[in-house]
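As structure tokens, one chain now follows by itself in the form predicted on its own.
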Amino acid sequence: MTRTVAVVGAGAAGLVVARELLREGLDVAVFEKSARTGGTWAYNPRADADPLGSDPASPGAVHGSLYASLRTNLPRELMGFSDFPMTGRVFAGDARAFPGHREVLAFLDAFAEESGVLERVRLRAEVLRVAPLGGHGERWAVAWRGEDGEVAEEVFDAVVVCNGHWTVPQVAKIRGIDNWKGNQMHSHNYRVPEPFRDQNVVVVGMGASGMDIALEISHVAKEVHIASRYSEDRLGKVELHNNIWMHREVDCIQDDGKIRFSEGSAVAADIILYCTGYYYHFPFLDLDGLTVDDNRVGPLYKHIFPPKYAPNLSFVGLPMKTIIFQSVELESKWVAAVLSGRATLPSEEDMMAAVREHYRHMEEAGRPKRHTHVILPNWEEHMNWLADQVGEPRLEAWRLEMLEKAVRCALSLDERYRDRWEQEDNSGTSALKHSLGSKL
């Protein structure tokens, strides 16, 4: 009898998981609460009524966090799937090396259609509850609400969670924030720069999107002050821009309402824009033995399988700061191989031992708990390990070099790096030229 699998979410991870499950001969149902596939890549010009997005369960809460001008921070060569590349094809008229979000969405639409996954997707089907039947999840009850408002429950042999993690804003706690009289917003609700015209803005956080947004705002704002704990080597005025300053993290809001940074400077500002990331959030999971603590989802073996419920519960797409589309494809191949019986997992005890070892290594390296699923700087080791599990080729040297260069460029504060990319020699090595041939 064919095993049945519920996939929660029809973004990039959910689509590629479904494709791999179908390839292994499993019966798949994909639940997507919105009206289309694409997940976070489906742009929504509407923002939450609450600029901090503090209640993701509120009526009318917005799922997407894209801003209008968003472009990928990885080039096309690193954005596709192994047998469905973005390179060499144009999906929505945007042939740039770093395409905009509409091109990526069109790519995912084409992938869903051509892979046969689209017909397995139930749109406007919101998963309300996922619960194990039996102590270790031998089978799973999935309750979901359809477009008509009716709630149904079905039983599946396995569940793969792919609901993304770019929806529930994480807002930094600032000492003295009660003294703050200005506005606050999380980048989840940022769409266009115009509301920041002639404003003094403090941007908290220096991730890739935070840098992009700060640079875009600088064209209309009076001043932009970027606060980050990782800015020690470039404090002060930014040479490339006439109205951007770098600071250490925010220390507090002073009694006079100014924002003081930990290096000692203070500025008056009109708005604080938090580009401080997102929480992992699984409101539909109803089970014991899995927690989200300081953004550590655990325990999870290799970020995917909770030992207690493996292999019939898994998570795809949790790792961050890696070659994300290739990563979710490898994760998906492994999950599908395990569920079909073509691959096996270690015992529950051995998986738990591996999880504890991972946590121990993090502590020894001084890495905070919230970085549990941050793969950098071990992306090569992690992706090669996944590839080995399913007999896929290991990460080519040119991909690693291209990824490392893209990360450096994204943090350079040069807002034209994406367009300069195509005019420069990005080969790095002759191996890169040989691997890509005429694709570059």
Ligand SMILES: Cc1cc2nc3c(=O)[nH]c(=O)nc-3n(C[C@H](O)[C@H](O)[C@H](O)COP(=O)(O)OP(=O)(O)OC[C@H]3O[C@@H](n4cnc5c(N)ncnc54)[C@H](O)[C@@H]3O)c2cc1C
Given for the second form:
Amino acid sequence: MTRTVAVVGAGAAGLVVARELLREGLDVAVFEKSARTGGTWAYNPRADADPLGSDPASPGAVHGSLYASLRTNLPRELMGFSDFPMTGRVFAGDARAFPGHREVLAFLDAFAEESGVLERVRLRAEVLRVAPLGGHGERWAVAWRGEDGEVAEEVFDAVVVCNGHWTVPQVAKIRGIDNWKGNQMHSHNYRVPEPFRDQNVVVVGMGASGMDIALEISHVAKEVHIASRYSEDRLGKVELHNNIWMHREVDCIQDDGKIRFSEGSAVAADIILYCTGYYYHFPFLDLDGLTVDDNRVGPLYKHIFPPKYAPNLSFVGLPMKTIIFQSVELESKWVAAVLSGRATLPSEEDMMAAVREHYRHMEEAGRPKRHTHVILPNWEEHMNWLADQVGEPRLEAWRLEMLEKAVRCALSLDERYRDRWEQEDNSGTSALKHSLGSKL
Ligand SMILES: Cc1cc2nc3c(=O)[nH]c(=O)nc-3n(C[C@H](O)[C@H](O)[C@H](O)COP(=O)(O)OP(=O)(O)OC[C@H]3O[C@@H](n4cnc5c(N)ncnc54)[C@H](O)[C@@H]3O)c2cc1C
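Right, the form predicted on its own is done; let's see the coordinates for the form predicted in complex with the named molecule.
Okay, now the whole complex, with that chain kicking things off.
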């Protein structure tokens, strides 16, 4: 009998999982709580009522965290799927190398439609609970609420969780924050720069969003101060900009209300904008032996299968700091191959041993628990390991080169890097791309 699989979420991960499951001949139902597919890439101008998004009753009430001006931080060559590339075709009239969010959404729409996945998606269907039937999840009961508010329960052979992890804000706890009289916001709720006009802003965190937002608000704000633990080699005013300064991490709020940074300087500010990332959050799961502890979802074998419930429960899309679309595609191919019986997993004990080994390596390298799914510095090895499991080619050299270049460009704090990319001869990368011809 055909095995049935429920997929939770119809973002990039859920869509590509569904395609791979269908290719393996499985019967798929994708549950999507919103009114459309595309997940994160469906820009929502609305933000949470609480600018910090930390209301414990509804953490991250609005799913999306995109800002209006957002362009991808990876070039389109790194944002497609293996046989459905983003190159060679324009989806919403934005042919730029680093397109705006509408182009990515239109790409995902085309992918959903042309892959046949769309007809498997149930929109406005929110999964409320996923519970194992049998001690190790031999089958799974999925309770979900439809558009009419009715709650139904269905049983599936397997469940793949793809609910995204860019929604529930992580807010750094600052010493002395009780002395703070100004405003606070998390980047989850940042949409446009206008509210920052003439303000002195402290941006905490220097990830992709932190840098983009700091640059954007610098055009309207009085001063922008970026606080980051990765800034030590370029403290002080940023050369390219009149009103941006780099600092080390925030040390505390002083008694006089100023924000002090670890290098010793202090500034008076109007608003703290936290670009400090997100929590993994699975409100529909309450499973014995599977926890989210300091942002470590575990235990998970290769960030995907919880050994106790494998193979019938899996997670796709958890790894961060990688080529996300390619990673979710490889993860999906492996999950689909395992569920169809084409690939097998090690025993529960062996998977647990591998997880313990991973944790031990992290500890030895001094990496904090909260970075468990930050796949750097082993992302290449991880992707190649996945590719080997499913007989896919290993990562091509030009992809690595291109990713490294994109990261370097973003860190330069030169806001024109995306447009410059197109004018430049991307030497090594373009030569390699050329030699790959129509594969792109
Ligand atoms: C500001 C920002 C910029 C980014 N820029 C890039 C970039 O340039 N390049 C890149 O590759 N990646 C980027 N990313 C990462 C991006 O999130 C991934 O590319 C990708 O979209 C993740 O897809 P996903 O399917 O895992 O999650 P999501 O896109 O978040 O999709 C999850 C889906 O699950 C649904 N869902 C959640 N809970 C339930 C439930 N209980 N029941 C039913 N449905 C549910 C949600 O409604 C949503 O549709 C960016 C992310 C952010 C926040």
